[in-house]
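Read the single chain below, which is given as structure tokens and is the form predicted on its own.
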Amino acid sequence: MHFRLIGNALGALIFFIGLSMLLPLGVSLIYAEGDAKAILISLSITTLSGLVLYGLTRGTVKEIGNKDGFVIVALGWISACLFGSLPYLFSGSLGGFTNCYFESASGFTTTGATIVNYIEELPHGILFWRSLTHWLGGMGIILLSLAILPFLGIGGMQLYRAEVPGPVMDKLAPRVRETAKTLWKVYVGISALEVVLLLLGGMGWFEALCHTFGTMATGGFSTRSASIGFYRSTYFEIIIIFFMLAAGTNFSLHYQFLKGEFSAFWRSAEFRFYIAVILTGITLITLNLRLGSHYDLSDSLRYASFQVSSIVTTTGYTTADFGSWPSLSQCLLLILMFVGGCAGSTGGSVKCLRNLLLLKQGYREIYRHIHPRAVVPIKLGGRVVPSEVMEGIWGFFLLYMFIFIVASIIMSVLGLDLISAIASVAASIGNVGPGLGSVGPSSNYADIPLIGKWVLTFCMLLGRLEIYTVIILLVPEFWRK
């Protein structure tokens, strides 16, 4: 292991993290509000600390391995949510550490959950920066340095890997760095047509961006406590579900459309089960509320439209609170939350390939009880997937369900109610932001003991980059030579 090429890759990460902090310094002096001192002292340090470390380690070995991947991965995440927490430390915005690291953490993994309380007392800068941690959580912030950080020199298949999320990847071009750059161009083009529509719907510039940031990075901050439903607007929330999808869908199928590959999205399966699991969603809720609330047919199509869509894609925004919800409303939206979006998408929790691939198992088992001397392989778009492949999905949804089950046991010591301590960690480990109980769309995790902070802080980072890159890290075995 490298740890100077290490080192040298965390820098310029680190500077990179630094440098961004740019442009919420320029919102600051737009608003005057009081926090550019502290966005510029957290600009300076990071930038600092970046250019030393970067400095220090130079003219080191290029060749990058495996584990130097994983280990620049996981913790250049680390780095960036530490550094990420300056701006709110300086400013006296969130309160101690474990808060501001908290907030950090679910902005760069886009969980979206939060702290804040009257999210609108927040200074413009400090509002700015907040959301953009989501937008560059979305896309990785390692993929983006890949694409615009050439004095990087290194190998990028091992940071592509460890950094992607999906159990599949699909390279868009020969070299890594094209691949990140042409990934970066859509993800850019989609959020820009997102915030001019936002405009035209009357939505200011600052929080058309803003809501942008959240929406293709499936994050969730907004710039109000009542997130989008504050603005009661049918044109917003349609155009926000749109790109929510959009953004949960894997963004080399964007590509190919735009490449002019009409039919890219249906021949994919994995995108056929996504828009099925989130029709099932929409009409099973819209019909429980109408039938156990007090809403009528439109709005219950229009509240159900919105939050399966937003859960589906772990973006987390929300209309209405859906914690007040019917039970059976409920209960499929926690179900909603184990299944994320496409693979190779900004979404988060389990995914819908995953899901798709051991529902296929699970009936191959059966078909195989029924027939025991048939040999049925397991195919995805006509192709038949390989063992190790399922393999390594199963072993990610058992080590998923381990983590979500011990951690509910430590939420629930600590005093959480059986429901919330579920849907805290559902809503982290996914990457969702809001759940349900005390953790829910009226409320926030102000509330959660400090230790339950960073238990969820800790599933934040494992659900973002697929649990092995940061589990890997506690093994034994991959410290030895």
The other form holds:
Number of protein chains: 2
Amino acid sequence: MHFRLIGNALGALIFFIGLSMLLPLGVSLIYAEGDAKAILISLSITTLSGLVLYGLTRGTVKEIGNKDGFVIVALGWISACLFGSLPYLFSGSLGGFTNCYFESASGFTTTGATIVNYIEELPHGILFWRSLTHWLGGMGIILLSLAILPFLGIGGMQLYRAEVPGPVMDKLAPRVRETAKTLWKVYVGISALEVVLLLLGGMGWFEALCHTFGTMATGGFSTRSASIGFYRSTYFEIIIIFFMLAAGTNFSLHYQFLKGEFSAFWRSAEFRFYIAVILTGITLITLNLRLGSHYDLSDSLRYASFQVSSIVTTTGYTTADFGSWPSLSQCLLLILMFVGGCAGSTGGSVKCLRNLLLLKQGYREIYRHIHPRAVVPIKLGGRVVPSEVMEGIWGFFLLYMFIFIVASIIMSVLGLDLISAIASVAASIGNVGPGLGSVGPSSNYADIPLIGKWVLTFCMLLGRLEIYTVIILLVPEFWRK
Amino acid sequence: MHFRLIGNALGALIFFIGLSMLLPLGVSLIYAEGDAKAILISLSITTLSGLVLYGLTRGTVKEIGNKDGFVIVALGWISACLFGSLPYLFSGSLGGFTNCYFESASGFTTTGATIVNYIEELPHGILFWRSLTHWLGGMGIILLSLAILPFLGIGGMQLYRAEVPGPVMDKLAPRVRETAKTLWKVYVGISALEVVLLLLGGMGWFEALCHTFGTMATGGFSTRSASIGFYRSTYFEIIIIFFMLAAGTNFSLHYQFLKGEFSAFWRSAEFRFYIAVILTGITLITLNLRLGSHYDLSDSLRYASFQVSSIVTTTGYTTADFGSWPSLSQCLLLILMFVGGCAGSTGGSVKCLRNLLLLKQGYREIYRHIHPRAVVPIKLGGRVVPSEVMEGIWGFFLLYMFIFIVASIIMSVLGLDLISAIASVAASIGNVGPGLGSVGPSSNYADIPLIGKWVLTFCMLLGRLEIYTVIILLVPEFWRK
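Having seen the form predicted on its own, could you give me the form predicted in complex with another copy of the chain?
Once more the chain from above appears, this time first in line as the rest of the complex follows.
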């Protein structure tokens, strides 16, 4: 473990988080709603803390080890959430520290679960920061999943160094910067396009920016209590569906596409699976809504398309109160919370890649019993998936379900009914945001008991950092020499 | 595929099922409640069908192949359920064919889910047959899991040919008979002991026999609507807890124990895990019931001990309406439905052995990320578990969860609320019996829509026959030459 190096990286990160508060500061100065002071104090504390930590830990450059990587990633996110909660805390707009940390973690982990009861009453500067944390978190995740996790070998992520020959480089430390630069450009470019399209539809620049942040990070914070449903605009819904789906796609594919390989998307087995799941979900829920006489056919299709895209990509925007939909639709949405976006996207949850490989193994085992002597490797896009990678994926899936179960138990101990307990955890660990029952789209997380908020915050972090990165730090073995 | 041989085995099985109807026939003659005629007709049809099939398919003895094994097991259970439903059908006591087949399948798969509203009103002969199907099914399962499945390599079951050097022989066909004989003795012996102990406590011989059948098979059919709760007797509860736990234990361990290896139980890693899960469950639920002011401490402990033992062993007897317990207790019971008994017991569900190995792999993957270059095999009782076996277990677990999810969706399409839909499937595929919500202990499966009853019947069979045995027959690949 190289503590100086870890401190140095964290210092730089915290400094950068502090700098990014300049943007909400600008917004708050424009709107002049009295939140500028709180943001300025937060900005000062954060940049200074970052600088001090950076300065104190400067030293000779060393090779980053695996263990350092885990610590940097986990502590990086935890401290981003901590400093990110300062503007909420100093402005007094969200209540105590638990609420502020919950909202900040929900932002940086791109979850989008909120404890805010009256969103429209918050000052614009605070709202802007809230959405910006999504966007920063989303960029962090792309970098993490495409540049760092493959080297740490998390839950099969090493796999698609082979699967997608994108802008991923061969060595961790020296190339992270270059990978980051390329991916920033793609991320910023697509974001800019969404802003422009939302502006063209007549959305104000403030809301266009905030909703773009929420879309591209598959976050889900809105500037409206009724989320995207507020606008009652098919145009906005179509635009946001398109960009949610883009954000849930592996960014290496966008990179390849922009480089002129137009077949990149369709050649990816994971992308085909992702689209197939979404289309199936939309079809089933549309039918269920229509046959259950909930809406007419076009409205059924419209609401189902938006909600399925929002849940599968783990965004969490809503256009309807799906908590009042028929039992089947709710059940399907709950299950879709476990699908998630593609690996290498800003989407969370288990991820399509892993689900696809797990299903392939399920079929392989059936096949094996029919032909006991046959050797049947699991393939993805024509390539054989090594068995260590499969074991990593199984281990990930198991831990994910194990934590989901344990956390659901804790939430039900705290007094939530069974569906709310299950859905709150599924929506947190999957970085979705809204759940079902008492944490459904017509409600929020404000009334969850204090301990429950911390449990869910922990789940958001676990889910966002692919479980291992956090869990591993809790194992005594990790800290042994 | 050797169709003659398959037909021959099925013919013998059906004949035997028919013969076993002599027992309820005797009971119905004693009680003279008008059901003797229905049972006699059923007996005649069943034995005759068996004889005809057996006679038609006699031929040269051939080696049984793997595929034959799968077909015999699956069709064996399906036809046992079919002929077993005749006494219900002819006596007219359960309504139409769907109800009769559901109840018969629930019996032979040792599930114990019932569609009977007024159990006390059924004639004694029918009640006796209902409980006897449990006991026959339980014996079938021990034979299947200890003698047949290891050779078919189902979901890791090949493992414990090595793990438990019990009375299991090395070749399938010739030794099945010997294994069967030994296990019969153990099964009959333990059953006889339970009957005697229940009689000593003052239970009538009819109810003592029926409840023993339900216990030893981890079935759960009772002769009382209020199940074991009817007796309000700590003595009966303790006896039944003890025998449920025995029935949920690998019968090879009983065999070893009876041969004088008194440490056999404690040396088994699976048995230790099984006991640990049960003790943890009892502790948590006792605390929850006490702290939730549901009962006083001794009653909390009493009800929790019975219910946890009943659910983990997948028996399904009840002494209290756990559907009215606090959310946490219900949540825990639902999760315990996925644990199940030991492999090689009459208990159903995922089984302790698999759960234990899955957890070991989960920890192994964490360890691997800390020591990326370490080779860490998964061990059970000091022996390394081969990776094909682990893959088989993963495949099993995945299919189990996949079927659970799909069936839950179907049940919610049919109009069940989310909890009832989930619990009805968990209780059916896990061969538990009572679920939560509208299929909780204070209710039954009578009001489930027709299609739903067939879906649950299918789940019972799938769960009981370790998924693969049934699923494999539905894959076109299986039927190709």
